[in-house]
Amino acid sequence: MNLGKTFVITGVSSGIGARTAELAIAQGADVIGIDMKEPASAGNNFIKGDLSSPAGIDAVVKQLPQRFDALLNVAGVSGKIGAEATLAINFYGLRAFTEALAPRIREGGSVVNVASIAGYGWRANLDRAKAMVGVQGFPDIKAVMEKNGVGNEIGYPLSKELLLLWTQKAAHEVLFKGRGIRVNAVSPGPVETQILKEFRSVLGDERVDSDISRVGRAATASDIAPVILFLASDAARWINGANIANDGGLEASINADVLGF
């Protein structure tokens, strides 16, 4: 499916990012991995970098090739480090990195953002999401938080709400649409990765256990990676600005409760 393509994958050292890279290579793709920690087998196509600041982003961008097929934004944090740092990594850094690389993605290429069911509330919180997504560049995040009344406890779900809204907006921005670059998202529910314990700390055991019980089990990285790669492939050439709820039916269950059907 992805024979001969080159993918840039963030968060490649563990969890969903590691499995996505592994599966992409098995399908014949070349992978350039990015993470703060070296993976078990880094090889020659690994770049150690921090995408949470403009300087860190610039340093990584300088090391990437001038042309590749897709950017898979898998890296993310649980929110345990606080809202400001979480927003820097999960949204503002991700957006700045993607916009910097957009001219290097081949025409007809793809951006895939890993969001989350935790971003479900973007519609209910639309005014806040629009205001925070509307801030251009890599802003003074603390000031943006204060202006929008953002508390430390909502950093993770907020970061994913912003990411889901931006994914839809970006799909129709000239930077991407002008060259036929598709921008989509995948939203997992709970996944058995190293940071699931952190999600329990941030979101609470009751929320995590409820989400798992609704669908019968937590996902594995192998449940999520194939959908990310599908969106990056030519098989998804007519999917743009979409969010795939890759969650075992969790969003459908929540919709039934919220919408009353």
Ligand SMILES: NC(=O)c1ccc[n+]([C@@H]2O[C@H](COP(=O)([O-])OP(=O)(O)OC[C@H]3O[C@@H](n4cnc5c(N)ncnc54)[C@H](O)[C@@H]3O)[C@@H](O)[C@H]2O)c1
Second form
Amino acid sequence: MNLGKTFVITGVSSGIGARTAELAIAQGADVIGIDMKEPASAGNNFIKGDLSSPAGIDAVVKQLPQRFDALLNVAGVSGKIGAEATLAINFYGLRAFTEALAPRIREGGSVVNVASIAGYGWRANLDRAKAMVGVQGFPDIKAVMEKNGVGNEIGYPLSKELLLLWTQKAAHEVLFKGRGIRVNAVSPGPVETQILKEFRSVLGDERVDSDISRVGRAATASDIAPVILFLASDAARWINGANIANDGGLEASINADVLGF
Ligand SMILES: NC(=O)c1ccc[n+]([C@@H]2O[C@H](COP(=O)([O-])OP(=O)(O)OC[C@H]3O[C@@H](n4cnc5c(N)ncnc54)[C@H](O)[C@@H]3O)[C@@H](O)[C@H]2O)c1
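Please give the other form, namely the form predicted together with the named molecule, since only the form predicted on its own has been shown so far.
Next comes the full complex, and the chain you just saw is listed first.
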């Protein structure tokens, strides 16, 4: 499906990113992997870097090629390290990295953002999301949080609400649309990876267990990776600005409660 393509994938040293890289290679793609931790099997195309600050992002951008087909933004953190650091990695850093690389993505290429069911509240919290996405570049995140009354405990869901809103906005921006670059999101529910253990301590066992029981099991990274790669492929050429719920039906189940059907 992705034979001959070159993908830049963040978060390749664990969980969903690792499986996505493995499957992309099996589909005949070349992968340039990025992570702050070394991968279990160090390939030639791995760049170690921390995407949480402008300096870290610049250092990685400098090492990447001038042309590639798609950027798959998989790296993310659970919120355990606090809202400021979580927003830096899961949203403001991701956006700055993507905007810096957009001119290098070939015409007709794409960006895939791994969001989450945790971003479900973006519509309910639309004014806050609009204000926080409206801040350009990589801002003073502490100041942005203060201005928008953001408490430390909501870092993770808020980061994914911003990512879902920005995915839709970016799909229409000249930087992407001007060269036919599609920007989409995939939203998993609970997935059996390292981060799930942290979600249990951040969100509580009850919330995680309730999400899992609604759909019968947690996902594995192998449930998520093919959908990320589908969105990166030419088969998804008419999908733009979309969010695919890849959660076994969790969003539909929550919709039924929230919308009362
Ligand atoms: N596992 C779940 O239940 C779940 C559910 C919904 C969404 N997600 C999202 O899926 C994505 C992947 O998560 P996962 O489940 O594979 O978790 P994971 O912890 O297994 O993998 C995340 C990877 O991102 C890397 N990373 C974190 N911060 C980084 C930084 N500053 N710079 C570079 N690399 C960094 C980590 O080193 C790690 O290898 C995340 O965006 C997460 O929010 C996960």
